[in-house]
Partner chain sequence: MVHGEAWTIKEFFCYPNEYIYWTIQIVMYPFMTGLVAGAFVLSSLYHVFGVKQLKEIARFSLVFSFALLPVAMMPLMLHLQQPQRGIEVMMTPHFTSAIAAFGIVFTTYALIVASEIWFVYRAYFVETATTLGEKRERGLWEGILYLIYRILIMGAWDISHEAREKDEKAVKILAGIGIPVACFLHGYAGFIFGSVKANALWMTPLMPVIFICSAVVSGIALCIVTYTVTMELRKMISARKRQQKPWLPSTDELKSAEVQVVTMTSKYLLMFLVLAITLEILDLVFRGYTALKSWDILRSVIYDKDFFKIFVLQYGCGNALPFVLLLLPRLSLKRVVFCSLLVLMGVFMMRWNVVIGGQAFSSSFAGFMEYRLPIWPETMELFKEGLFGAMFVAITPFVLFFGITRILPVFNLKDSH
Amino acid sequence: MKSHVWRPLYIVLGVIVLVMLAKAILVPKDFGIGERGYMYGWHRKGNEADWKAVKVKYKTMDYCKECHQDKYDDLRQSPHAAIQCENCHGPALDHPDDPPTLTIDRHRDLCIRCHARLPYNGSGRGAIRGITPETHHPEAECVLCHYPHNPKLEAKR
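Please provide the structure of this chain alone, in the form predicted on its own.
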């Protein structure tokens, strides 16, 4: 055979050998191995302890419900029922041990990110009741008139 056939073949074989060598060096031995043989995904038995040591940043509504049952009940009966508490309040990491870590943000921007009127109705977001932020009381915080946990109720003062 001519060299123009062998040269590309040598290059392909060289790339294959390099990939196999890189895999042998870089990929952990227990990667993809489960109790019943090979498994798909990124789970490794060898680093389970590492993941158990990671501090969970976000909790669920059930975590908040333990201390804030009244807010939870209001939220469950409102159009905001699908929104997790941390979407507005931030991660519950270290709360309640370190109360300042959980913010109570009353800025308009928080509400406007969902409630600014969209000029089109092509998505589910377009169906959310919206305002024009520049003309709808731009000097006031939304919570002065609206109760964020249940917008159907008047603002609690």
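If the structure you just shared is the form predicted on its own, then what does the corresponding form predicted in complex with its partner chain look like?
Lone chain follows.
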């Protein structure tokens, strides 16, 4: 049965074909349903590798220890033992190739993250020895008097 009534349908079919064509070209081959099913796992598989390939910047103490054993030992004996070198010195990145030297941040801001006195009983903060930064030698760097690698031996350096 031929009738003009079906003409718009040709357009519809054309649109569908176009979409399928575009799909064939544009959708990455590894796109599909992952381990978590269609609801939670519909993705491009290759992206997982992309994320795994992100560069590690903080290399942790073990990495620092390889060259700076002395400092490491120093720190290990002190109440600051749990603090990572990189917390204060910044991420190791590819040090010593790049960057050749790490920043030594002597700013008060670093110390008062823990040592600004806040008497919060519900948290460990209340038990940390603290100061009021506005009144406790506001002009001076803490390291002038306190040795950060081992604060117990006051002003040892």
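On a predicted model such as this, the values are computed, not experimentally measured, just so you know. Definition used throughout: the rigid core is the maximal C-alpha set that superposes within 1.5 Å between two forms. Numbering follows the first chain given and starts at 1.
The Cα position of L93 differs by less than 2 Å between the two forms after fitting on the rigid core.
Once the cores line up, the CA of A49 ends up 2 angstroms or more apart between the two forms. Relative to the superposed rigid core, C145 undergoes a CA displacement smaller than 2 Å between the two forms.
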